[in-house]
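Coming up is one lone chain in structure tokens, specifically the form predicted alone.
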Amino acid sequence: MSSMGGVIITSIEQQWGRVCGRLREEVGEGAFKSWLRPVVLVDLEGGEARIAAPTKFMRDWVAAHYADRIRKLWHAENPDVQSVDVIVVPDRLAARPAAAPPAPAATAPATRTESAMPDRPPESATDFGAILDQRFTFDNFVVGKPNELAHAAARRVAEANSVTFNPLFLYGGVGLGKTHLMHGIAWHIRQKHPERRVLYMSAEKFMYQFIRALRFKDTMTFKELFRSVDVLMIDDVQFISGKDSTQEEFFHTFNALVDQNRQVVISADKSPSDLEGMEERLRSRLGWGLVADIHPTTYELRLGILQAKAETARVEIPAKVMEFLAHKITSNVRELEGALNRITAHAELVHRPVTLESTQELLHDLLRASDRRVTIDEIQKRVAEHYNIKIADMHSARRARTVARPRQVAMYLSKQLTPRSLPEIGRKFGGRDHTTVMHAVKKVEELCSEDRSFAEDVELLRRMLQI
């Protein structure tokens, strides 16, 4: 053992052991066990520390997500360490075994440079997978009628000691809170049950990791990693629609986890039955558990969200401005939050009070876009005029083609031009089922691809409605 620059230099095994202990504190036991415990020390030579992972897939993951942090931690232990190289050593006997990670902080030398270490683990880190947003917790989720079922189901999954329904499938339009609820589940489990391994990622990243595993011929490691978790959460599963190989692997991963009574949580922009380009067997499996729809926000919910965000940000926003925003910005919560952020930033930068007039001036582009949004009533009226039928025919049970085809066009345009869900659109057309709307949309799409004149007719209606 020697000393250098006030930092104790010990054997490389001891240094590596302390680095591992610090990493375990930062990333959590689940991530450490899955990604870092299999990594072993090889040697330290010429300022470069070499560590080895058992597979190419794991080597790539550690190099991308942890190598830089390992270098910084090791440099704090030993200033001679300037770089870290992650290599692949399939036979672990060829590598020098790492010392067992010490208990958090207790075995660390009192004389090491603490300024090089963070005081606590990063709040935005997940066990593994995508980064969790620290704003997206259950405490910060505003509950209202449109999302109360989804919220209650998410809390049940997070708090339950056993799987009650599998999978939990959350669906709804953009910016309505699906991702917030999924992050909320992950945060809650991580805090209350740190021993459970949680993997949250987008369907796009799932596909990317699968493709990498295929490329490096390491699909077994991929399967082991994804099928060894306690909770798997995949966001925006509609992304893998039409991607047969990824769907096949996801199907088997899903089945393996469900068979082991592991929790699966999925989100999408449509219900399982409406996911186009998805295999029938996968759509069926996704609908096995609880399917919870997050409906578009109501005025009361939007107002509640604004009040909660303003309170969290500790900014004073006049009640009239809040009410104005809740009335005008109805598309999704993201636009609502974006408007509030713009208002507060402007007030802080120019040091002027927030007024209704300044809000209208500042958000003129956003408000103009909101004003242009089309309603289903407007679509029905314009389509009825165009085809010379009565508006009442939009709600009637008449099946004559002269009435049924315009009705289908109106349903199609309602799906394309409004944020309303299929069940909501069906209710506006005489209480029809969402499958009727889905059929109408598919039929119009088919006719547009087959009949150029019909396609031009539909496009003309679309342009007239968007003016």
Ligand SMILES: Nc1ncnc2c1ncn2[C@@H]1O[C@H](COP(=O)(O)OP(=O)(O)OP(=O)(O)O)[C@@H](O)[C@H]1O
The other form holds:
Amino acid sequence: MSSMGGVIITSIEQQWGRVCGRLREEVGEGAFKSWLRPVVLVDLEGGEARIAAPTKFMRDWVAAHYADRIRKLWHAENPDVQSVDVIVVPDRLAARPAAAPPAPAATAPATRTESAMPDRPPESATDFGAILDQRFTFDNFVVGKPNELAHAAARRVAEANSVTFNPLFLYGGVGLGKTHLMHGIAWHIRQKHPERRVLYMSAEKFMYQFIRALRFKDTMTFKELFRSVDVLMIDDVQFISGKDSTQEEFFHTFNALVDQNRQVVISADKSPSDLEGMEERLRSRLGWGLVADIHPTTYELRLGILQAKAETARVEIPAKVMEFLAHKITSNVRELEGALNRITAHAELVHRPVTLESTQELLHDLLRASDRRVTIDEIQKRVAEHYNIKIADMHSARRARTVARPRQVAMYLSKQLTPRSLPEIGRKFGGRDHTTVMHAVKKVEELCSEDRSFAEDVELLRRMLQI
Ligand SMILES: Nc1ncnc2c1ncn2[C@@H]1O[C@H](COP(=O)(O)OP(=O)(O)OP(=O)(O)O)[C@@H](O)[C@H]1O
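Mind giving me the form predicted together with the ligand, seeing as the form predicted alone was just shown?
What follows is the entire complex, opening with the chain shown before.
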């Protein structure tokens, strides 16, 4: 190690050694031994570091799964390093691990971590196999009724020592957690069985790889690579609907893997039988294993997800705000996350706590407040749900506080939110007199001024009914 003007200069061997040390910590001993230990340093020239794997298969694997990380770690060690080439150098030629570049004839075309280069034959590493999202683990997946089957099936596949159902086909609407579960499976296997080769990619990338292979007359490598994995996961398979030759190749890849008892996991936005533009034989094969759907979220699941995300992000969100969001943002989990991110970012920026008012203001586009008229029936239903009483109690003569108070709240809101007169409201509440309604309105106003939490509750109900 030498020092020049305060900058520590290390040899490239030392840099590579440290990069390897970091990688070992990150990927674990098993994966490191299988994939990275055999890789040797070749040279560093013009900002491009070259490393070599002993076989073409390993080269592709390292390029797909680790090269980008290696580039980042190396760049942190030495900012001159801009890209990493993974080449093939058979073991006997790579006896000298550093400095001397191998004879050009022994090297296969390099695979880069940079973006695709149009006239370069093989796949570029970043395009091959996707980087897994660190947040998408089973631990971070909130389970509820709508996704419990898909979650249980995904876990089974991830934890099983032998193939149980093949393929596992997960389907559901946009943003409901299919990709999250797929990544969850991949993370789990990577952690527990680093020696297993798991390949996850979107159907779009599969097609892209296939087209590249055709273009560069390298379909053998393509086939070899896809057929040598232990677990193949293809996300959003609907993408290849109507793409006949990609489907054909996918069908053969799929069959080859299933025949060898390798696990295949597929996701789509529809069930196999509903995948239009997909060949019948493929549709039928896709449905052979376990088909598990993810249903639209329920209020409870949305609330659970919000609580979990807020906890992970370590932000304080009042329960009322979470309830409000869970009631209002029902489209999918991605939108729910988006809303949560927006309000937490805002709160951090302006250093003000999150409130129901600020939330509503901030999300007005998402909430798309409609100024439609609310009906008394809707008010009764929503208030009854909120306080967990029967709708019938809105009309009944029962006077127990547990039902009388919600009834008063519903009367108050009916006065506030509808143009109905007091007698009309009274009639809708089991034929009560207008003075009873007047009394209810006064009582609720009084309670609101005395009891903050009661006031917030009523406010929450009012907002929810207005949107
Ligand atoms: N049950 C859940 N628990 C925690 N987070 C979830 C859950 N379901 C979905 N998410 C989150 O919602 C977001 C969208 O999920 P994901 O990308 O997996 O959806 P998808 O079904 O694959 O959508 P698409 O159809 O658009 O591909 C992700 O950030 C994911 O972490």
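Here, rigid core means the biggest group of C-alpha atoms that superpose within 1.5 Å across both forms. Just so you know, these numbers come straight off a predicted model, no measurement behind them. Positions refer to the first chain, counted from 1.
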**Report entry** Rigid-core frame, C-alpha of N78, shift of 2 angstroms or more between these two forms
**Finding:** yes
Report task. Answer yes if the Cα of K390 shifts by 2 angstroms or more between these two forms on a rigid-core superposition, and no otherwise. Result -> yes
Query - Shift in Å of the M411 Cα between these two forms [rigid core superposition] - result: 37.0
Query - Shift in Å of the R50 Cα between these two forms [rigid core superposition] - result: 7.1
